[in-house]
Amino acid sequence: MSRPPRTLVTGGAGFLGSHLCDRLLREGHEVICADNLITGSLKNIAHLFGQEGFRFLKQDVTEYLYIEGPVEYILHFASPASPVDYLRLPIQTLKVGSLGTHKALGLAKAKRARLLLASTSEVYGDPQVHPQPESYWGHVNPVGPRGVYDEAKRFAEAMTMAYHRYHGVETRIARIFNTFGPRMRPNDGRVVSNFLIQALEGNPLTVYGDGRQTRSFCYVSDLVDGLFRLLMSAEGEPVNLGNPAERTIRDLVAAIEKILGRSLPVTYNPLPQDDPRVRQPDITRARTLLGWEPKVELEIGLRETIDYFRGQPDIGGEGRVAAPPA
């Protein structure tokens, strides 16, 4: 190809989408970032405006999706992705997982483009198999409050495979586990951002349940590397991308205390309905097929994320850690 590959990123102004735009531009792609900004932010991509090869398109992908000219790759990341967002926006979450995925796949078919779907570990629900391999079909409550996100992504995977099998569209499916890093929204409801903001502002950390439930925490640069490798691979079946190091929520509290050099007060709230008790990816396929595994240690990633939040003018003061309440 004599020209750079042309790539569309839906949800490109979000946390993960914006980091993907950065990576694709570094790889020499021309990038079209589409986002309706209901959870994304122009702040995440402000540094890209005016950069050669980058274009922003304010677009709701559930309503209409047309891109003039050729498109080689589509990365479909448009969706509310945290519990705060999809519980606040349940209909929009279901629509972007169904109608939005349909529109993105239709464009891929028309342009003969390769599409990578951002799926999620939530397709496994509250798992009865641990750790979770891609062959596990999941344990999901379709009518529970979290079902709007879980089932939207499960439907999106089914639609993606249908377009692959029936229309011959080149597709890739990434099942993304907990990811953190700079550009997370302070109020997104994810446990890492919740804890860091609470710690920086001198408030008690809110732990749901007894804190013994587990998660896997992958730093954003590792996750984006896995996504790019998957996009460029020949693998059409779902691939788990996440950190296989399983940690309890209490472990996360201890890691933050170590970095900040002080103990942190904790308050305990009831565990939300259908909240997963365990979450740990089996990344054998990613290691074997992509040569990928996470490299950034949790403490290093947390330090980078703390530095990012400290730099935000409305969080804890510039370069200041608020003292814990007496």
The other form holds:
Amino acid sequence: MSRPPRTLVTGGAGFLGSHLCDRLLREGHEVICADNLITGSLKNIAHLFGQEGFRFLKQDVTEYLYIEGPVEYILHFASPASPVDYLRLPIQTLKVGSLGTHKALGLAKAKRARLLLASTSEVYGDPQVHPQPESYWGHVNPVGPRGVYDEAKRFAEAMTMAYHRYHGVETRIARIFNTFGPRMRPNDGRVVSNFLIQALEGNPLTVYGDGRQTRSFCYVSDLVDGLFRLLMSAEGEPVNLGNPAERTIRDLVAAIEKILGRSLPVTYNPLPQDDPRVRQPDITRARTLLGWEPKVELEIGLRETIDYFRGQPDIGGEGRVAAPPA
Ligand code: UDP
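Alternative state: the form predicted in complex with uridine-5'-diphosphate, after the form predicted on its own:
All chains and molecules follow, beginning with the one already shown.
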């Protein structure tokens, strides 16, 4: 092909989507970034405006998706993705996972493009198998508050496989585990952003439950590398992407204390309903099929993220006492 590949990123103004746009442009792709900006932000892609090969479309991907000209790759990343967001936007979350995935797959079929679906570790729910391999079918409460996200993504995976099997569309499914880094929204409610903002603003860290629940935190550059490898691979079955280093929420508090060089006050709040007790990816498939594994240590990634938040105009300097995040 004499021209660069043309690639659509839905949710391209979001946390992961914007980092993907950066990477794809670096790889020489022409990038069309579509986002309705309900959780994404133009701030995340401001540096790309005016760059050759980049175009932004303000578009709700649950509506008909019209893209003129050829498209080789589609990365379907549009969705509210933090528990606070999908509790606030339950219908939009269900619609983008179902109708939005249908539209993205329809476009992939029409353009003969390869589609990569951003799925999630939430398809495993509150898992009874630990760590979670891709072969595990999960333990999800369909009618609980998290069901809107979990079931939307499970439906999206089923729809993706149906388009692959029935229409022969080339598809890839990434099951993404907890990821953090610059461009997380300060108020997205996730544990890493909450804790860092609380620490920087001199407020107590809000630990939910007893803080013994575990997560495995992957730095964004590692994740984006895994996504790009998966996109370029021949692997059509789901692949877990995440950092297998499992930590309790209390470990996370300790890691932030170590970086800031002081102990941090903590308040204990009730554990949200259906909050998974444990989560850790089995990344054997990613290791063997993609030659991928995360490289960035938690502490290094946290330092980068702290620097990012410190550079945001609306976030207080260390020690400043501000109102708790809304
Ligand atoms: N959590 C917490 N304090 C917060 C936000 C989250 O203790 O201020 C806990 C939450 O209950 C969960 C874990 O941290 O056990 C990760 O939460 P997050 O919202 O980041 O994402 P999840 O992995 O639950 O989708």
